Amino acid sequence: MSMVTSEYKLNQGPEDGITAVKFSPSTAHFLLVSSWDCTVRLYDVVANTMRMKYQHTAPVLDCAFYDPTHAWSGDLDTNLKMHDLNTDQDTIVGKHDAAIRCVEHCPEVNVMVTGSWDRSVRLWDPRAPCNAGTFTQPDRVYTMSVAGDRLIVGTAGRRVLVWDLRNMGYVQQRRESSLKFQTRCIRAFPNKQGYVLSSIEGRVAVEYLDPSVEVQKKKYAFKCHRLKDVVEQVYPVNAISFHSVHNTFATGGSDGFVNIWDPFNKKRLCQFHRYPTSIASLAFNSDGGLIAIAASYMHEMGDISHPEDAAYIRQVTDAETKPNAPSASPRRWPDADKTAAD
């Protein structure tokens, strides 16, 4: 398929809600898609073909590449699976005591990390593969992101924990989200200096890991994914993905919109057209030329009829993703604030 169209829907998409889209860190055109239909699918997005799919016994809540030929995925049935994408062979690596919500790879320490509703994070040695430790969290794990050798964990109760993956004997930092409502997604800056956190209440916070007062003064939050009709409607911000080159980031909300933000000049760079349903997951590829967009109903309104779940691939340009040169007095974002009052 030619890449003339700037956006297209992936063929042979999942048959139920999409939980995650994750590009290969080394191969810019390979994408994993996990779904409530109990599958993980591998796509060649340039050819728009599904290369393979493998099954779990339950809905798959997250997936990640370990290397170009191995995918890891965790399901609602508590199982963690490693799949060899060359031989199409499965290995059940281990389990949690409740659903596995998050699966991440940390290349710096060479571990796989899972976060679960059983209030724990577990580390896994991918070479064996085997469990390399279980670490209790204060509540159910909703989201996680790796920043170099640090792990940022967002749990229920608006808690955020920063762990050092080389020394899990203690929590490096315990924080409370600066947003007033439940945390939906955390993603670390590619430069590993901080992270972006989103909530169910149409807000995003830009946070820094360095605990010094000077650095902490730079943090801020802003409103987004809100539609003004007669009354302002506020939507969950479900997904965040960083552009690997420019350090800008995309957010996806239950309003069906994807926005790209310049965190340095506090500006929105662009907004894509509205998708048919909620944005459940987003991922830029390794060279920043493509973004995968999972438009998938997240049952915000209960069990009602809804548009079909689909994953889209969109070519992005520097004009959409590159920060503008800072102006002498950068225009502040609407309601950008130091905390998240209101």
The other form holds:
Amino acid sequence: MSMVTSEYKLNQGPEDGITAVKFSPSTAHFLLVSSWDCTVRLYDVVANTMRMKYQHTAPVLDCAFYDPTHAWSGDLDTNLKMHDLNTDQDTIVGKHDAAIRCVEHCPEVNVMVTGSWDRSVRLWDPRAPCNAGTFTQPDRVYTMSVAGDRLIVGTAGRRVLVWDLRNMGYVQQRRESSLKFQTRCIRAFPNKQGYVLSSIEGRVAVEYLDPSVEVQKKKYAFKCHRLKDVVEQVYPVNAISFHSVHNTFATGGSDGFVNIWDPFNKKRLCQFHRYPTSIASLAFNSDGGLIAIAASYMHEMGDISHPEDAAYIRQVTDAETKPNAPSASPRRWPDADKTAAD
Amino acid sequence: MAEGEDVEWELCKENIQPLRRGRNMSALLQALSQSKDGLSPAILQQRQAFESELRLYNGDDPLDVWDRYIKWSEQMFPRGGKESNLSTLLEQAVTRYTDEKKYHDDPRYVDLWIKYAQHCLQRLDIYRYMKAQGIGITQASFYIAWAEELENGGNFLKADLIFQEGLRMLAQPLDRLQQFHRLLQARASRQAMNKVDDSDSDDETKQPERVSLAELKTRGKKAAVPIVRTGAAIKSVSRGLSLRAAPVEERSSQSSNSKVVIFDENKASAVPSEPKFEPWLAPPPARAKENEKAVEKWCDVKMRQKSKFGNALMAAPPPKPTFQPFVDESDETPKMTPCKIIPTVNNILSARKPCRDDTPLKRLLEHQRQQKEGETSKDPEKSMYCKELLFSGTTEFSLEELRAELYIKKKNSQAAVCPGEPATDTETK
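Could you drop in the structure for the form predicted together with the partner chain? We only have the form predicted alone so far.
And the full complex, kicking off with our chain again.
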């Protein structure tokens, strides 16, 4: 790579741990950052300025864009907030019975989805806005991802549930994580064929939603975010983000590294330099030209002194994110899938 | 109000496992009221509170939390079973402090061990392990539990030895130990006596007994019945109860030693194996599926005709009782609903395999070995997060949950220091 990669730290970052970074679905340079300091901040990453900040009464564990002008965020105090980014107006949309861990938007069904430690997923109609149903999960929800009209929920006890957002009457698929340890993060492929799941013990699994034996044969898992010393140090893999164009993904671990993977050729495309502390969250923007990296200590070793929490913006190139020679590989997905994804 | 609650309790009695300590009525009612569909939020919340306390406790008596958590679980999950997580909890609590010498004679810790042993199959092994580790060797309850287990296996001699060992160690409370020891000795001698009685019972004179439903010989014109109604006074027992004669004899010989016959479990277990000849019993229970006759068409089955020479071919009809024996209505119609046994779900209630490779004791030893190895840091891998905290108790915690618990704790303690804070907090809400 002869090109000089440009990377910079966001100004006026949160004062405590970062819980999530999320890019706007349409405006490639707006970024939401939620934090343990009870705020959600909106940044213009190109200008590197903070455009807005709003408060919760408790740490905000996740946030999401509904549309370019509305942010949704859920906090430890069980409140779900909708914030109008044009008028800077707050609305408390509703509550869970315990802290809200995940907030997602499903554009295909036009519904907001929240997952909580009260063992439930709730749907919210963003237009009213009001609650549109509560769906009990087998355990506390740790992570969630939307794949088209399907919702993939990862809970405590290593369980994975696939729901159909158009028909929430029953669970479409009940699975157990193929990894041995706690599920940290699940993100769906942009082509909606499957998902990637990361565990707390340095491992990532690539899984497919189609239950047929043929497709299920293709699933696999690999070790990553481990540092070889005298003993191998195994770090939690906290963050996954997909490149919307190439279907490649980035993972971030508590070792402070960000790796980009090509799931079709089972190759690592690149590794960025080591960040000062754990990677808590990652997000590619809508056109795949930028990646936001939240380097923020996650209390893996308890409440000890640690480097400053910060969010970085990095420009990524095709060389870093595009699968190599896709035609040569026998393991890549069928062409039909590829075109559907594009 | 109280009545309705009582009924609720009566209805699910069979689902309540007995506890030695007894059950807290209000906890029981709470537990039963939610047992219909999953766990109630209140119970989940309490459990979560215990789980976080397990992780965040930083006093000098961590066993206290485990002890309270386990006692709470016993009360709140009256059915025992998997959802209570009791055996996991007990195993964790017990293995966690095997190296903590200060707990070895703690009655709570010994109690947990005994409870744990009662959840295992090889209880005696567990007790021997405890002895070898020096856990509970000054506690009377340990010896009592051990001896009880031996006694249940019929080994009075060994049970006695265990008590003697306990007495030698001056286990506390000593009077309780002595009391149980005396009781054991009493039971042992009584059993020995019973055995002697059984062997010489033939020598005793047989006392004739009255027979029920027998016809008596009458005397005189008025056909008066004699005062002594046994032995020779009986005209016949055939009327109606001819088949009863055998059981009567059997009974009279059994009860001949004129003592009150005490129900003996060991004997009783042998009884059902002897088939009793009682022709008018209700049809056999529907349990014996393999003996059931398949349903057939009856319309084209021919009755066998009598032979030309009268009834010679027919067997003589058995003597029918002259009265209708009473049969429980519920027994009368065994349900014949078709019941397919699907092979794939047939193993739902498979028997627990007694000699599985992974016995609790093995796990214990494994745990100890790992701890020792961990000290020498031979582990090929090292987890770079507080694994101990996330995975203790019965459920896992995520890093965020742990941090949230700490955050809330910190906030609460801050609010306690400056009580003005929360008021302003609610205003901003």
